[in-house]
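The chain that follows stands alone, in the form predicted on its own, written as structure tokens.
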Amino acid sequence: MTETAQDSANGANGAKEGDPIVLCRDVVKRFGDFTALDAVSTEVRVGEVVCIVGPSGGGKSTFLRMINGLEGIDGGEIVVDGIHLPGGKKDIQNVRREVGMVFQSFNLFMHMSVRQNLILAPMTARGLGRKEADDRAERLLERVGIGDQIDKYPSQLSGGQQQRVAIARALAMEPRVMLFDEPTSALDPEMIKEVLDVMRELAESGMTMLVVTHEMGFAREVAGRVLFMADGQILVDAPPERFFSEAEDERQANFLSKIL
């Protein structure tokens, strides 16, 4: 296991391989009369990769926004690894010192170097000393493959490389969980298998991870479980080679129709 995923799975709060590290019981978020989510419940283990799937407006992302405090909840909470939510600004706090996220829009900081993007979090939030920071950040730009690309700028780099980047920079916090919110759909094709590559690495060395994905060859290969998503619930949770042999729900069976 790599020092990131050791560090992971040795957390300060106690949750070991195999144990619930993400507790979702009924939650529920509402957008005005709208209801996003509708009374979500499921878990997932330390060490665990879980593939959401699913049509356009399902939930998928609200539902990974609320699991890093970043949408706020209407009903039932969600636990991560003995950290409540909905509960105040220091849990929440908390929540996202422990869970790094990877958005589809990459979120770099534009004005800063690939370095500044990666030791900032660590040093602000996490106390670390420059050098720390710095060999922390050279160690996970060489993990994901842009090692020589540290002391550039964002808008030098491709599409490919900057979800690199902020992948490394979510991974320089040493996060307990990864949470990655379609990290691929902005991609020019030929830099898909990039970024797919490093979140494949990081599932073999142990990471939990969160995937909303529309690539299900990833999901089939590297899920543990893949939940489909609609209408705001979860309709079908199951191993990847019965997700995609035997649909359970029509509208998973409409949906794979689509895409496979």
Second form
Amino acid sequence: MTETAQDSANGANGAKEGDPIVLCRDVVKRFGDFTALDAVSTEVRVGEVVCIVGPSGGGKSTFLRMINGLEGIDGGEIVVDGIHLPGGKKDIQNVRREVGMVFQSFNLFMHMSVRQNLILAPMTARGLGRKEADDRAERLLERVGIGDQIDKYPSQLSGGQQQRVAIARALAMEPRVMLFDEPTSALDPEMIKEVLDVMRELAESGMTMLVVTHEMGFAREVAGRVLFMADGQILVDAPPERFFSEAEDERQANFLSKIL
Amino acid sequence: MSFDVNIILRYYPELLGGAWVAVWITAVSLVCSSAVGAVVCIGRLQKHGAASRLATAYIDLFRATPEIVLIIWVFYCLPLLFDVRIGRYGCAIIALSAYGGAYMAEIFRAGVQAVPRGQIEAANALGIPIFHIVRRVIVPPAIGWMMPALVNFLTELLKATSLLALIGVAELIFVASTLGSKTFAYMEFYTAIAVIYFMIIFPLSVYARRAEQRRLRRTGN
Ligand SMILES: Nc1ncnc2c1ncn2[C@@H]1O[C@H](COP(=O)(O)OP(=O)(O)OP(=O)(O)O)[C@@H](O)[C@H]1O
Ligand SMILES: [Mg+2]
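Swap state to the form predicted in complex with its partner chain from the form predicted on its own:
Every component of the complex follows; first up is the chain already shown.
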């Protein structure tokens, strides 16, 4: 893939600090007759950290999964760094290279060592050489604090360590946006902090992040904005100070009273 | 009752010849079974449509037919129906591969479905091209999952070659009974082939067990 091809009509255009990098316009998602996302519109700027909260089934995961093309779009559009979705296979591939994703259940490749987990995508999707990919893997594992585990297999690591590997694996593609879908929900309490610390460091480094989470402390501290999603809509979009002090929606108040 | 080891030693080239026939028919049938199985498995993985129904019917038919019936049918009936001369070795391979294909299809299907969806999703999210997803993310753990079943099938196939004596294929049973009727040393020859079967199959089972343990240690599932 040459730069010129990528920069053509529908390609990554290198948004700068403060520019919008994820744009959603009236995004609709249906599963059969059921509307999971009902005309969702929002905008995320480079370097922003947006936390998404809300009741189960509200469409949070679906929303994240649409931003990197894991779910098709039934209406409206999503623009990621100049790449328009819905689009062709190439567009989806390009978006996925710009957007990293971290799952609740880690989803590491269990038959591969940590190192192999980290070098596979850069070598096959970015065309990196082995040496370069190895260096990058080592550097990223240092960064998430488990440089000494590089030749282990995921099953030999704790849940917290596995999730940090998953974060490093996504970062190895050098994405411009990171999506997190309840990254700490599957972890034992004593391991939640080590993962949140890594995410906090990532936010401070200027990464654009969309985080679905139940960790209200994290949202309050790290998020620039908090979105409240229910029934397939974004009902509230507010900075954390306001989001947690004065509810502007009845369901938000209800949700907050349960969770705080 | 005496056991004459010398008579076994005297006829060991014939016995080894029988073992060789059993082994190569097993090997060729394994390859053909895999090919048939892969095609049937792809049909079976479709959610609906003619291919799916055809594949299911194939599996049901051949799993419900005793191998021995299949072997005899292919040898005696198939040539009459289609007016072709296939030869006993050809018939042996056709019968075993048709039967094996049904088993291999199910083994493949279990292997592919055993790869957690989440891992495929993560690979997609990373933007890994589909070719590499299949080769690096789906196939290796699928093979790991299938190994015990595959080795089990291989030993079943080898044991099934003993039925081919019925259509005159010179495998171990055929050789042992021929030598037996010639020398009346039935006990010696049937014991000898029991040992030969064991020596081929036992290492396979040990290998399968080790491979499974290694996989479990690594992936923990
Ligand atoms: N593949 C699918 N097929 C059918 N319905 C689906 C599918 N995926 C999600 N849904 C439905 O869409 C709605 C939104 O699901 P989603 O997983 O996005 O919710 P969520 O906000 O992430 O909930 P949770 O907090 O439980 O993870 C739910 O009602 C769910 O049942
Ligand atoms: Mg969810």
